[in-house]
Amino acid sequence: MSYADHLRAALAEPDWVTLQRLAEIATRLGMSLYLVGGPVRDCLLHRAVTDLDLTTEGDALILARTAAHELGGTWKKFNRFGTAKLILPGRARFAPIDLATTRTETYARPGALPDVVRGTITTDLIRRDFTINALAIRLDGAQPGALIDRHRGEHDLRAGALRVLHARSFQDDPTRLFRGVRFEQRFNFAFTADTLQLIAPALPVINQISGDRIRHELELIWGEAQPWQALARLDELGILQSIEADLHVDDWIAVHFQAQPTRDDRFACWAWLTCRLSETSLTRFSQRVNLARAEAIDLEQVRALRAAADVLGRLNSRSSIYRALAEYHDRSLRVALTVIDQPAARAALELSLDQLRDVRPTLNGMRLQELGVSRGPMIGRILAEVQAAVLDGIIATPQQEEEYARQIMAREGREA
């Protein structure tokens, strides 16, 4: 079976289509094209490929415009690194197609973004994080189909190793150890023993990328079929620690990532990682990764909650749980049932979610003004009491609201 072969077995039919036609363009213009990388090695493990990354010895911006313009579709510049995405009808979902110059990269300093120039096949490859990864096919020419393999990925594929390009390459770029990582899990591949040596010089570069960056490669983990493996494997090798140091993985949290129907909520992912942290740990570690305010905020709320488990499970009224819960944000609450154990104190949040945190009086501030009650603090106090009496059963019609308010203005007079 030929490469070509393979990767018609491995694409939907108009995929394969889009790319006989995306080939006709460039041999017409004079450039070659090359599908690369993550696709290619996916067709010679034998597994569907849905990802189209493109790469040209011609300019991809040029190509790319011609093929929208001719496959009737769109397509957005990237300057920088002279890219481009394509999108064009019969792909799934009207999937982008990523088409890239080929390019050579150098790097101004450890973890830094690399610059570019302009390369060739040869030297586009061997930039790459990975031998299985440091792989082409040729789509255009005369023999469409050729595998391009200047580093034995093919070798390694088959033999499960991973295998960097230079002794560098993690230091030039850390985010290669969460990838690695995430192939390792994925593929059931290991790293080879010299890649393996060159982990622990790299860790302190991670404190000199970006916290966007690393957000972004533990977000692809969370898309894993068994993200705990891949963090378990990241706790291993020490490269947590270099983004947290109080950040462990252990059994508590394997259990949660495998057992939990929310697997696919980011959120929820973030706080089964996290929520055992300290404050200050948790707080430090949100700042790290550049977390949104709002995940910020909900993160450190399911870690208060869980750590106030105990106090909230003997709490013995409803409106006592409400008033424990009414601060915390509903995704807060939904996420901490998922790492509560305590019965009493999941009931306590079930019940807040589900049946008080609606529940309102229909006396307002206007109506108490109208009764005798100045504008101030003392309006605020009748209310939630007569919010209290509503969650508790105490009464239930508007009218006994209103008596009940009266009660508490006598209350007050007489204490006044």
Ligand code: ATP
The other form holds:
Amino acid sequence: MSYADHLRAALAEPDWVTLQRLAEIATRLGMSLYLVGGPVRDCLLHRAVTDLDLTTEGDALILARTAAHELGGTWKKFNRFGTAKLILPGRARFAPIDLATTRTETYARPGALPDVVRGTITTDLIRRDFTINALAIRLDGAQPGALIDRHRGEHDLRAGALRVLHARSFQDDPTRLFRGVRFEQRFNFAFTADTLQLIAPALPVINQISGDRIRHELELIWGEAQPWQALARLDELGILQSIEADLHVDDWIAVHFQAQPTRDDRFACWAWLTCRLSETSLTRFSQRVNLARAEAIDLEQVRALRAAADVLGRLNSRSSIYRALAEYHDRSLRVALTVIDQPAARAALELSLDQLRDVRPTLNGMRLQELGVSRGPMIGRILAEVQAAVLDGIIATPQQEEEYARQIMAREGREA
Ligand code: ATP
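Target state, the form predicted in complex with the named molecule; input state, the form predicted alone:
Below: every chain and molecule of the assembly, starting with the one above.
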């Protein structure tokens, strides 16, 4: 089977037609056109190809504009490196096609973002992370269907080997450590011995990459079919500890990732990774990976709920459960349910979520003022007591609420 046949088999028919038409346009414009990176790897692995990453040695923006015009689509410039996103009819869910000009990359210092200049397909493949991702299939006129494989990527694909292209690769860009682990686990591949040896010396450089980049890499892991395996490998290689020294992956994490129906909930993934950290370590971790404030707050809530499970389990009235959990957000409570085993604590969380959160007395501050309470903290105190009584089933109707409030006012008056 030729590479073109492999490609045709891996693509949905409309995508195959689209690639042919793009190749015709590129040929007419005198530009080369390649399918490159992940989709070529997946095609050679006989996996379905849905992402279309294309590269040309010509001007990708001109190609994108011409193709959009001729094929009835739209395009937009994506970044300053001459990359375009092309949206064409016939693509599933209108997924954009990435169209880039081939580049050469250099790194001013370890962990920095690369400096980029225009290059050839050869330099464009050299800048890539692993040999299995440094593959291209030519699509335009001269030799359609030819595999460009300067780094023995096809050989490594067959061998299930993950190999970097040069010894400084991880130092240049430590996010490749995370990518490598992801591919290793996804394809059941293994780092070659040479590549494995380069990992430990690159660990200190992880300190130099931004929190956003680390967070992004971990989020990509959440999207894998078996994230816990990648996490365990990151742990084994010391990569996880280079982010936060106290992070460890054990059976508990594997079991929680495996058992949960909520695995597509990214927040839950963060929680399973971090909820057994101390408060200090969790704060440090959230800052390191630059989590959004709301997410960091809710992760701390899950951690605190789990740590306080025994206390929660001993609460014995609906109003005390309400009070204890009033400050916690719904998603914190929901995810806490997935990490707490004690039945009584779980029952309290469920009760709060299902029944207590929305209980509000009909009585309000305005009515209390009409009844003679002056504006101030007393109003809040009375309403809280009335609400507790409603929660505990002591009172039920609006009349009873008002009567109850009057009793509190009388009591407060006596005490004043
Ligand atoms: P996935 O299947 O997870 O999407 P992919 O290989 O398609 O994997 P992308 O993140 O879409 O990954 O990247 C596209 C291509 O760009 C990769 O195949 C690889 O050749 C190259 N690449 C991406 N990130 C890096 C990096 N950090 N260093 C070098 N090359 C990279």
